[in-house]
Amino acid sequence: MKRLVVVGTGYVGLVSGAMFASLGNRVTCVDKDPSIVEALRAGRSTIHEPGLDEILQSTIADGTLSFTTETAEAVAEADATFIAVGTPSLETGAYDFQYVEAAAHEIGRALRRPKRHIVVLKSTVTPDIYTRVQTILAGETEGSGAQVEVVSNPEFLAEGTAIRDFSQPHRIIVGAVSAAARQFMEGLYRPFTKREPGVLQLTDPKSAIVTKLAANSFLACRVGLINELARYCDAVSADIEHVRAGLASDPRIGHLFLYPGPGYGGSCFGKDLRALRESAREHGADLSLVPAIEESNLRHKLYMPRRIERQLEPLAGRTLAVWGIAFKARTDDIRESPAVDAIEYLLERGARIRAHDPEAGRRAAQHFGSRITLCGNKYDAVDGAAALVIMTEWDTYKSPDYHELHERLSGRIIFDARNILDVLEVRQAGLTYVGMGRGCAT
């Protein structure tokens, strides 16, 4: 049993804290917002993540997981503290490290006794912050006798599958200098790695940090390239689904992240690519591909709404139904969602939007207010609409009642930005199908 503190209760911090606590470790999660702490103490997750509520409730009941607003009180008796606070983007695209630095100062001030303590960087950062956190901790603990080491342990959790990703990891990257820190981290993660030798990879702290940025860059590049190929298929009347199958059969390429869509979104890819771009610029490294990926994705987010505009113009006064607002299925996160960009584009051209999302309705209401109509039933959203636009790959959208769509859709056209529908079934129902890169789909 280890005594851990996790500073920050977003996707990374809350999932990490709950999963460590589920193994019997004593974990205290810290958040500055009293309302968040109150909700979590009651076992109510403040984020939507499948399976998380059950783990929260069981670990709270077992007494292995607790929540507080007081960092110092939690850190004083802990063996290690994880920094899992947000690193939002500055206007330049670089990370804003104010929350990481504030956490480091608070942690350092709490360490007043001559004991070893490990501070684990879980937040997504660039290599410079590793040195900065070391400097802050050294200054705050000077004269206390505390021995503090900073370890990098980037997260590789995907929203919607974070519990599975944590409990069945493909890799765990630990960047540590001392043998003692490495041994501590190996022991902490042993329950997740003992059956999978090689999952835990030990490296230096800065290489661990770059590994996280590199992983998201590679994945974003795959998404960007398949989307560009989809646009090309539309231009030459080819079918991206046949192309994708051919690519996926090549073992050097594979099928993961090889599905065309409306563009990537969420809190990671765009933010991390912009931060990598700015970090490279600050260090004089000439990167051209990384910024090009982001630029390609920004252009692609408007590809489908522009096709809608061309096919239905003028849009002013027309009602359009949108299924899906979250940036992907199994989450309520609408940050940088391509659906949000598409809806904003259509609203600017005078369209009326009736939308449905199984989980993201509350966040969508906060963002759009009264500018769109949010429907609790997906079929109510299509009533009298000139077209249905599918933006998120929720399971509930994959096998719709085509007869009902035919009856309710006035325009009888479906724009499938995720290619989740069967083209033949759509057409047999008397509906027009427009997919992503499916210029000659049959």
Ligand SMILES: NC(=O)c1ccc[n+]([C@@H]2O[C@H](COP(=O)([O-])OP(=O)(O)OC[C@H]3O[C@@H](n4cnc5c(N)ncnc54)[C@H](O)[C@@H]3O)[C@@H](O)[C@H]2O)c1
The other form holds:
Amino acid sequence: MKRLVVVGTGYVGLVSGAMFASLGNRVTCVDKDPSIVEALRAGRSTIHEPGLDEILQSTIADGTLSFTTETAEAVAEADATFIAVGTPSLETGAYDFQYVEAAAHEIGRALRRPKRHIVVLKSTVTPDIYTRVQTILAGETEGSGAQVEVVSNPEFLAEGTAIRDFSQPHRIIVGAVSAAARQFMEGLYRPFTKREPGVLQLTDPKSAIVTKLAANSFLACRVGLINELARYCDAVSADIEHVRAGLASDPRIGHLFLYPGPGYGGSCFGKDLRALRESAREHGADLSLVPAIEESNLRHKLYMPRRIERQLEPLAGRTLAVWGIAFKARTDDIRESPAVDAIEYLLERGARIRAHDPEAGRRAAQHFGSRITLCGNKYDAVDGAAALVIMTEWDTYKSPDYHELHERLSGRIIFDARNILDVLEVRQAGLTYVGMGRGCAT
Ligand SMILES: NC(=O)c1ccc[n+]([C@@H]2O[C@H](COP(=O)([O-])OP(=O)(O)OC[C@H]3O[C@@H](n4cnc5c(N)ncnc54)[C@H](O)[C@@H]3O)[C@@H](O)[C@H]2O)c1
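Please could you give me the other form, the form predicted together with the named molecule, since above is the form predicted on its own?
Let us now look at the entire complex, which starts with that chain.
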């Protein structure tokens, strides 16, 4: 049993804390937002993540997981503290480290006594912040005899599959200097690595940090490339779905992250690529591909709304139904979601939006307010609309009742930004299909 503190109870902190607690460790999760702590104490998850509620309730009942707004109290009793606060983008594209730095100061102030403690950087950062956190902790604990080591342990979980990703990881990257810190981290993760000990990879802290940035750049690059190829397929009347199948059967390429869509979104790819670009610039590393991926994605996010505009103009006064606002299925996260950009684009041109999302409604209401109509039922969103636009690949959208769509849609056209519908079925229902890169199929 280890005594752990996790600072920040967002998608990463809450899942990590709950999963460590489920193994019997004593975990205190800290969040500075009292409303989050209050909800979590009552066993109510503040994020949508399949399977998380059950783990929260059982670990709270067992007494292994607790919540507080007070970092100092929790840290003073613990063996290790994880920093899992957000690292959003500054306007320049660099990370805004104010939350990591504030957390490091708070942790340091709680460690002013002769004791060993490990501070684990789980937030996604650039290498400079590792040094910065070390400096902050050294300054806060100076002369106290505290022995504090900073370890990098970037998180690779994906929203929607976070519990599985955490409990059956492909890799756990630990960047630590001392043998004691490495041993501590190996012990902590052993229950998850027992079957495949090779998944835990030990390295130095900065290489661990760069591994995370590198992984997200690779994945974003694949998504960006398949999306550009989809646009090319539209231009030359080819079908990207056939092209994708051909590509995916090459074992050097494979099928994962090779699905054309409305552009990548979420809280990670965009900001991590921007931060990598800025960090490279500051350090004089001449990167051209990374900024290009980002630019390509920004352009691609407007590809579907522009097609809708071309097909239906003028958009002013027209009602459009949008299915899906989350940046991907199985999450309620709408940060940098292509659906949000598409809706903003259509609203700017005077369209009226009736939208549905199985989980992201609350966050969408916070973002759009009364500018769009959120419907609890997906078919209600379609009532009288000039078109249906599918932006998120939720299962519930994959086999719709075409008869009902035909009855309720006034415009009889479906824009499927995720290619989740069967073109023939749509056509047989008397509807027009516009997919992503399905030039000859449409
Ligand atoms: N969301 C993902 O899928 C994912 C995956 C891998 C890595 N990451 C990285 O993990 C980090 C956290 O991401 P997230 O999506 O969980 O963030 P989030 O924004 O959902 O949550 C961060 C939480 O930290 C809290 N917080 C901020 N400062 C605090 C402080 N000083 N003390 C206590 N609480 C504080 C906030 O109130 C918030 O609840 C980021 O660096 C992100 O890039 C995220």
